[in-house]
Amino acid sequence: MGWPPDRDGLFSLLAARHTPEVQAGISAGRVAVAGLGGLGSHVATALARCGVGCLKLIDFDEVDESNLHRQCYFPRHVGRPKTSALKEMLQDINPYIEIQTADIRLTARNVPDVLAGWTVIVEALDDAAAKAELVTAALAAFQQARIISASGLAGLGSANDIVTRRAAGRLYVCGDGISEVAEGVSLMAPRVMVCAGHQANLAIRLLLNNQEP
């Protein structure tokens, strides 16, 4: 089979691995990813590989050389908006995915407009204040939205310390909940990717109406 197959052919390839019923739910899924750095770029890539039908990619930044050690970009993307660079890569993986982009910094004021209609929202921002602002605004604005946030993924701690927990109601948090970036404690690709995997896995579970304890 040549690449890309037609839409039905790609569905059949994925359904053969995920089962048709599961793949139908994933293919109908819609997930917004806020922040396209080490977390968000890996989350979006995993969701595209699973065949999620529609993604919204949100980031105001451009790809920088300093991003390449832990984010899903290549040197050729340096200087490009993260939204367009990542969209291009995801469409290479899954040519039938619907991708919306927003080159914008999320604030409490614009969250109700930018994220309206997205019931699974992945928070993958770097700044603690911005993370809290997004989560608070989204929970207040959307009565059905489920928010997947992240806290604690820096350093060289055990990957086994990264967990997914239901923090309260519709808010879920992935990470160890403790580690922070500091002098000598950086963000490294393996641990960031573990946390991104937790976020992407939970997004798929929520799309299929599986509840996290």
Second form
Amino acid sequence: MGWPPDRDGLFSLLAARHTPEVQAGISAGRVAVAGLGGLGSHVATALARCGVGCLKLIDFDEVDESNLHRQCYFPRHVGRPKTSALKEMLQDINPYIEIQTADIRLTARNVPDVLAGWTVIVEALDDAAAKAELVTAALAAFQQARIISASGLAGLGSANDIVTRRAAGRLYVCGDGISEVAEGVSLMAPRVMVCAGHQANLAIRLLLNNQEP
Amino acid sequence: MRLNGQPYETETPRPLAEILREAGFDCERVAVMLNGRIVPRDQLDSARVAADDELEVVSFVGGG
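Form predicted together with the partner chain, following the form predicted alone:
Below: every chain and molecule of the assembly, starting with the one above.
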């Protein structure tokens, strides 16, 4: 068939692989991704490939050359806002999912507005204090939201140390919990993608009403 | 009281932020749940921990 198929055709393509029941749950799903760097760009891509019905992509930044070693952008995207570059790629993968964007730096003050109505929220920020601020603000503002955060994914330690744990009823944390970016310890594509895979996997599970990590 | 599932020896009641610092946490890099409820950042100093309380502290490191 030619690409893209029509809406039903693409749904059928996905349903044939995921099963119609699973696909119905995924296609009805909505996920917000806060941060579109190494984690967020890969999480959003995985969710788009699955056919999640609606994504909100949030990042204030532009694609930089220094991002290309681990983020899913291409050289042609350098200088462009991450939101629009990523949205373009994801709509190419699936023209029928709804993609909202927000070119904004998330803070405790704007979380209640920017993330209102999103019950699955992926925290994919870079800075430790920003992570803490976002997670705290989102858990406080929204009684129904589940937060999938990340902590500890730098370096070349074993990928087997990356885990998903449920830290509290509505807070999950992916990563090894300790490997932070430091002098001589960089984020590297494979380990970043393992952690992003953990986050995306849990997002899909939550959309299908499985709350176990 | 308990901290991350383990008994924590301390007099109570006691300011939450004090316990966090004593336990080695950076108050700028944590999400804190007191008896299952998230403690807003601006309440870390004023919240008090009592003898039967359960504290869950997630400490974040940079990178993403």
